[in-house]
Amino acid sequence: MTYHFDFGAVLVYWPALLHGVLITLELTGFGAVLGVGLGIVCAYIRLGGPRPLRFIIGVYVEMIRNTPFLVQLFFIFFGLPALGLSLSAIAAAILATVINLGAYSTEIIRAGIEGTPAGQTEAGASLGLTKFESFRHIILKPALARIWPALSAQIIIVMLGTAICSQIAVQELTYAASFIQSRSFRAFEAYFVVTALYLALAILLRQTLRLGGKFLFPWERSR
């Protein structure tokens, strides 16, 4: 039996594919900005905050890093309503993405901060800066420059992980593939096209983050 490829039957659903791409980028954008922001705050507290807060953040990081993203997503979307907190599918997906990336970025950023030479901290103290001011103006940016490749890789992983959000009917790219193959009965073509789109998005995001690193950390270009 010969299989006849028909990508035209899939590409006629380009509005669904475009919508899926936009939702995937939306989830990634919110997850990256808010997740990295959460990671910075948590890393700062975990390294020098009050002991109870350090313990709470340590528990949060270990719980998220040692449980599947799918379970985290289901807990937020299906579990929280039992406590009276109901979220839309897209809101639950964004929250799950932020919480997940926040935990991973906490450890990545903490590693960058711990690699900061002691002399930089001492320089901040000699200038009369507070601990937070030293962290903000002297420590944070060089630390982010050191771990930018690892952080970029984690953001790309999160972007690819948004495919799981189709399980709660978020209309991202994988949801679009499932919808198209159910209408066209062209599963191979549908998932082939979506695979190519994920690959293109990953390459585009990697290059964007690389250029963003050059803009944020211009002194790294000379190394």
Contents of the next structure:
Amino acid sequence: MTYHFDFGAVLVYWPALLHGVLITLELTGFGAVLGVGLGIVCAYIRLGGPRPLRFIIGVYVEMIRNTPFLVQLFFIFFGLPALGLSLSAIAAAILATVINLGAYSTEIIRAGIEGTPAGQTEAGASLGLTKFESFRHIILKPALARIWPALSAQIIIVMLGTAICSQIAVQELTYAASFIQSRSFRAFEAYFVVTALYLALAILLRQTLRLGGKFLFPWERSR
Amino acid sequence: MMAFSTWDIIRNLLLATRWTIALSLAAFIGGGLLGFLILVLRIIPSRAAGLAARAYIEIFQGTPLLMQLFLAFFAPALFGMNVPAWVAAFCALTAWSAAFLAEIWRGCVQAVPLGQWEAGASLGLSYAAQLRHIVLPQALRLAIAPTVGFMVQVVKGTALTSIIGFVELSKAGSIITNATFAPFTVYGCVALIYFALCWPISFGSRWLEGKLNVAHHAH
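Okay, that's the form predicted alone, but what's the structure of the form predicted in complex with the partner chain?
Next comes the full complex, and the chain you just saw is listed first.
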């Protein structure tokens, strides 16, 4: 018995694929910007904030990093309405992505900040910068430059992780694959094409982040 | 109509947790063996082997685990075979873990100074003997902490196998939610059980890292 591959039957659904790619990028974009923002705030508090807040952020980071994204997503989408907080699928997906990346980037950014020599902060203080200015220009920027590769890798992991959002019917790329296979009965071809698209997106995103790093931190030469 | 008490929910979830643990261990061991093979291909001085290993790592790290699971589940059907969900889950998780472990271990091998290889060569050791007796024992020490840390990713990765129908902790959570209409409690418990599995591993990894790094710096 031989199987005849028919990728044409999948590719005719290109508008669904394109729509899926756009939603995946939307989730990744919101997740990356807001998630890294959340990570910066949490890392700032974790390093110099009041003790109870530091503890809460520690619990948040450990909870998220030690539970699967799928369960976090289900908890937000199915569980939170019990507390009166009903979200649309896409809003729940974005929220889950932001919370997830927020926890990872807190740890990554914190490691970058802890690697900053104490002399730099002292230099900032001696220039008369306020605590916030010193954090922003002297601590955060070099720290971000240093951990940019790690942060980029995490953003790509999050992008691949958004595939799971199809499970709450967010119409991203994986959802498009399921839709196409239910129409064309070409399950293997549909998932193969979408897997290839994810690989292309991952490579594209990595290059974009690398260029972004060069633009944001032109003094870092080692990449 | 049967009523579910909180204890019933927790008991059923804990029963399903056995499958999460079994699949995690199997995939971790399988991934370790395959990962070691890929590591060797990646570091031996052969262009073709290195290219193949890099392509493998790129593909499995650059695509979602969920897609790998779907493909492992649907591909055998092309040849008229129907694989049970647990077989597809094991194969996909193994292939996926292997890519990450190979890459983690490559970093550890590269962290061993070049002089160590050269010292081995100057003693007249063959390439295999240098790798086996000089480089790998040192790399192994560096590899322990991140390898243990990766096990957390494997445990969390098993949650995705619920999507292709393997009944483990997450799937049990969905099934019980459909029976009890108490998603908040059920998914809360599911999350806590995952946390109870993963947090000690994370903690152990960090502890090992501190312990082994201190020794490493002291040299």
